[in-house]
Amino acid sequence: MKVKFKAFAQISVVALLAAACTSDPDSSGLEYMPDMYRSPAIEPYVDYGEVRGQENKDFKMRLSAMTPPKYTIPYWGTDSATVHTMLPYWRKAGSAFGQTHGLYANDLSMNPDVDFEYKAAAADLNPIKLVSKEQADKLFEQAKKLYQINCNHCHGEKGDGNGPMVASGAYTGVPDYKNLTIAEGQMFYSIYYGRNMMGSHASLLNKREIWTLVHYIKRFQDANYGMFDENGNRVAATASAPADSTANK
C-alpha cells in the first residue's frame, strides 16, 4: 500500500511539474500562489480597468494614483521660512477651472471673473531670494533638472515655446518666455493651477519647486538674472529684459 501511494505521489509531482512548463519564455508557468508573483496593492498609473483578462469599464482610464486627503499639511521640518513657503497655496483656482482643468475637487473662487485670483497673484513675490553666487548656482542647477522633466517637452530647451510636443504638432500656442511680461506671482499661479492649454502641476511639484522654476523662467527673459560679479554683487539686468521684470528686486 505504501509503495502504491509513493508511486502515486511521484506521478502526481511529475504531472504537476509538466503542467507548469510552457514554451513561452516570458511566462512564469503555473502560478501556485498568484499573489506571490503579482502584488495585490494598488499601484500608481496602472489602468485597473483590465486586469488578468477581465475588463471593468467602471475603472477604465481612472487614475489609480492617490493624492493626500484634502486640507492635510505635510511635515517640512522646523525651519520657519521653509514651513511658511510650503504651507498650502491660499489663492484659489478660477471658478471655471473645475471644467477647464479638471480641478473639480478644489475650493474654487466664487468671483464671476475667472481671472480674478490670477490678476491678484501679480502682487505675490517669490519667497526664495537669491543671496549669493553659490546659493544661486545651486538653485539654478536644481531648476534646470525640474525644467527638463516638467517643462522642456512643451516650452523647449531654450524656453522659446518650441519643445518636442509643439514640434510634433500636438500642441500650439506655447509662449516664448522672452515675450512673457506677467509677474512672478502669476507665473507661479499658472504653473500651480494651469493656464490655457497647460494643466495643473500642483500634484507634480511642491511650492518650493514651482518658485524655483519661476527663477529659471526669468533667466530666459534676462540672461543676467541671478548672476553675481566677483565682488558678490548682483549683475544688472540686460536691456532686452521685459519692462516689468523684477529680476533685481
Contents of the next structure:
Amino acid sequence: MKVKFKAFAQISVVALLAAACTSDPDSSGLEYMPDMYRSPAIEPYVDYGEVRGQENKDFKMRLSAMTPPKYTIPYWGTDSATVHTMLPYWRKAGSAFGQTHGLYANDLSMNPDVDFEYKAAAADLNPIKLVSKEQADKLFEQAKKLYQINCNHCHGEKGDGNGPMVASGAYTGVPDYKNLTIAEGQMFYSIYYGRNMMGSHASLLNKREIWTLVHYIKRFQDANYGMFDENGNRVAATASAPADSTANK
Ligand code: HEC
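Alternate state requested, the form predicted in complex with heme C (shown: the form predicted on its own):
Let us now look at the entire complex, which starts with that chain.
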C-alpha cells in the first residue's frame, strides 16, 4: 500500500509537471500559484472589504493605507480654495544653499548665481487673496499666532528686527520689515529657504502658513494693508508704506 501510494505520488508529480509544459514558446505554461508570480497590487485607498464581489466584513470600510505620523505636513489639503498652496514649492534653492543652509544637493539650482532663483521669485504673487474683512481678519489672527511662535524672537513684536534674541545681544542683522523693498514672492522664498543669517523654515511651516505670514509682514510695512472700509473695499495704502510691487492690493 505504502509503495503504491509512493508510485502514485510520483506519477502525479510527473503528470503535473508535464501538464505545465506547452509547445508555445511564448506561453508561461500552467501556473500553479499565480499570486507568487504576480502579487496583487495593494492600492492605498481601495476598500479591500469588497474584492471581486466577495464581501469581507472584517476589512470593510477600513483604511487600507496607514495613517500618516502626527504633525505630518499635508501634501494635499481638503480646502479647495487653498489646496494649490499645498503643492511642492517649485523654485529651487540657490546654488550655495547646500553649504550655507544645509539643504540637500538635489534641491539646489544649477545656476551659479546664488540669487538667480531669488530674483525670479519676485514674479510670484500670494495665492491667498484677501477678499473680505471677515476672511482677512481671520487670516491676520492666524498669522499673528504663527509669527509669535516662529518669528517674534528675532523679528520682534513690532517687526522692527528687535526681538528678544536681538535685544539680548545674542544675535544681530535682523532687518526692520519697513525697510524691506523686496516683492512678496521673495519674502516667501527667503522664509522657505532662509537667507544669510536666517535659517530655512521649509520644515516648520507649510506653504499656506508661509503665504499667510507674508500678508502679516506687509501689515507691518503698512498699517492699512489688508484693511477693509465699511463698504467692503480695500483701504488704500498709507503714503509712507514701501512701494508695493504686487497686484494683490
Ligand atoms: C533666528 C532669527 C530669525 C528668525 C527665527 C526669523 N528670521 Fe527672518 N530674518 C532674520 C535675519 C537675520 C534676516 C536678514 C537676512 C539677510 O541678511 O538678508 C531675516 C530676514 C527676513 C526677511 C527678509 C528676507 C529678504 O529676502 O530680504 C523676511 C521676509 C523674514 N526674515 C521673515 C521671517 C519670518 C516670517 C519668520 C518666521 C517664520 C522669520 N523671518 C524668522 C532672522 C530671523
